[in-house]
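The chain that follows stands alone, in the form predicted on its own, written as structure tokens.
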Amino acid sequence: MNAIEKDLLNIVGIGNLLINEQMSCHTTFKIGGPADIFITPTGYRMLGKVFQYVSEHHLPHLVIGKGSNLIVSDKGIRGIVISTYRMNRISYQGNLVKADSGVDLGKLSLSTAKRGLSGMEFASGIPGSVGGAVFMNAGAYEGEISQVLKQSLILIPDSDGGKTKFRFVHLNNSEHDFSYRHSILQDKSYIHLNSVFELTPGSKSKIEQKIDELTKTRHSKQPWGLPSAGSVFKRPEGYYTGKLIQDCGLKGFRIGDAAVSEKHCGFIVNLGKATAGDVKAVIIHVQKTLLDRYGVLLQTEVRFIGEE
């Protein structure tokens, strides 16, 4: 264990930090190499002091939740991996809750659900966690986290006499910056804590029929079973990314293990042991052929992070 790795695991703890931790454990698409250092902060202040110390000796590092939209190189990724999904807890007062960034978002649906509160129905079968969420605005069937979210907190780096600090920051919906799939988070070197949403009381009968409708649309539509990053591709302007996809005659196009979903080809499913090549070469593949046959550019939901 080398210096910087014995500093880590002085301030995080033993069980928090491993060595050479290969990523397709921590991503859904189970697709990715090693990483350097993998830590599991339990708390904002540990993990405040884990960007203090990356800030200080120049570290490069990432921040993940779920792993739900990404594609991990096969190389894996130098540097330092935070995963945020030990900071997990869930709180409410009246109508308002607030969830730290690991939560998962079908387990907050489902909460808030059982106390009677409706918003968060469009989030139950999104695979992410709710910092992931916020960061790129996530949403499904009619619903985004921007029309329920009202303020979360932030950990932003300050520049101070050529030393970084950070700070604790409330931002309210407005000063996140949300547009489709997007948020300031993307943008800035913001670290997400957890967020408040204000939801509506509401029959909790009628809210978990709800979840339990889309449940059902998206089990009949979609590719359970099989790993995935969910939706790769944002939705071109007038147009259904899937059917797009499917009338080129794309389903079941496949790569090494990566393959377009034949249930929906707005997905690609890694049908046993696919690399992060093989997804690519796909996407790339996808993407010129809609290019060429509609002058479609497509854009992709997912992010490709690692070495290349």
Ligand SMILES: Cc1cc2nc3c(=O)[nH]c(=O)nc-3n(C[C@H](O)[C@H](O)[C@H](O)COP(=O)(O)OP(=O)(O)OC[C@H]3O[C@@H](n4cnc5c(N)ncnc54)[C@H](O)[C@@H]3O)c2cc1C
The other form holds:
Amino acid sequence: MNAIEKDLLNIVGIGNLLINEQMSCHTTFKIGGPADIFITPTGYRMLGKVFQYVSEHHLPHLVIGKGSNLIVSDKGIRGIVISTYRMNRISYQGNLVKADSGVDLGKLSLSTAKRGLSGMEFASGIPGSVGGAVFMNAGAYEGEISQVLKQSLILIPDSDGGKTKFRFVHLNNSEHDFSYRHSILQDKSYIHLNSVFELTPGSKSKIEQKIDELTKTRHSKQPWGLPSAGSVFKRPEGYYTGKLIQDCGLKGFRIGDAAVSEKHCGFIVNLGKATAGDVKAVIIHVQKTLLDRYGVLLQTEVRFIGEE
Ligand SMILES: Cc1cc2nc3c(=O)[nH]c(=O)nc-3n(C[C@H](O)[C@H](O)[C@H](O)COP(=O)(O)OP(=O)(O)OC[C@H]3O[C@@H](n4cnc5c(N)ncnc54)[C@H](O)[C@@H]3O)c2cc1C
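Next up, can you give the form predicted together with the named molecule of this protein, since the form predicted on its own came first?
Now the complete complex, all chains and molecules, led by this one.
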């Protein structure tokens, strides 16, 4: 172990630090080379200490949730990956629910349903964490994080004469700068710690029924069972991405083991041993084809990380 690994191990403790960890184990695409150091803090204070350390030592670092919107390069990630998945508390106060960054969105949706609280039904099939969902302003079936979020607790870096310090700050809904698949977290180096969602009391059975319906719709229209990162592209205004791609004859278009899904052309799926390179090549081919045919340049919703 080198000195940095030892110092970080002292902060997070045994069991919360892995060296050369394959990111393919932490992405829903099942793609991605090794991260130099992979850390799983169990609480805000521990996370704060990790940030203090990596900032003071100018170490490259990145926070991830469930890795469901990521394409990690085949060479992997130089530096420190901090996964929030062990920060996963949920608590209730009336119709408010507070969820830590690492809470699974599907679990949160089911938990709120059990309490007879409506508003999170849309999130039941999104395989991300609360932090990733706030970062992306995730949404589905007319619902969106921005519609239910009341407040978030954020860790904000402050540079003071070359020394970085961190502050815990509450952001209310309007301070998140939410828009379609965008929040302020994408523009600043803010770390999401938790969010409070304001829900509406409702009939438990109706809420659960809605979740069942949305799950059935998802399973019938999307390629469940094959690794992917969901919709690869953002929806261009006035178009349906999947239909545009299908109309260009790209259904099933394949490079290596990465292919445009037969079931939903907005998804690229990993048919077995796809590499990040394969996925990127498919993305570029789709973008070029749609630009030539329709003059539409598709922007990616998935995020690319790692060494090229
Ligand atoms: C099968 C499938 C279906 C999907 N369906 C939908 C859908 O219907 N709607 C939708 O919107 N998305 C969908 N997605 C995409 C994805 O689930 C969402 O974007 C989700 O919100 C990402 O959350 P995550 O925890 O996986 O984030 P990650 O993929 O781990 O990270 C995404 C980004 O968020 C940042 N981030 C994560 N946590 C934090 C934090 N605590 N602080 C600061 N930054 C952070 C990361 O650095 C990264 O840039 C789908 C994906 C799959 C695989």
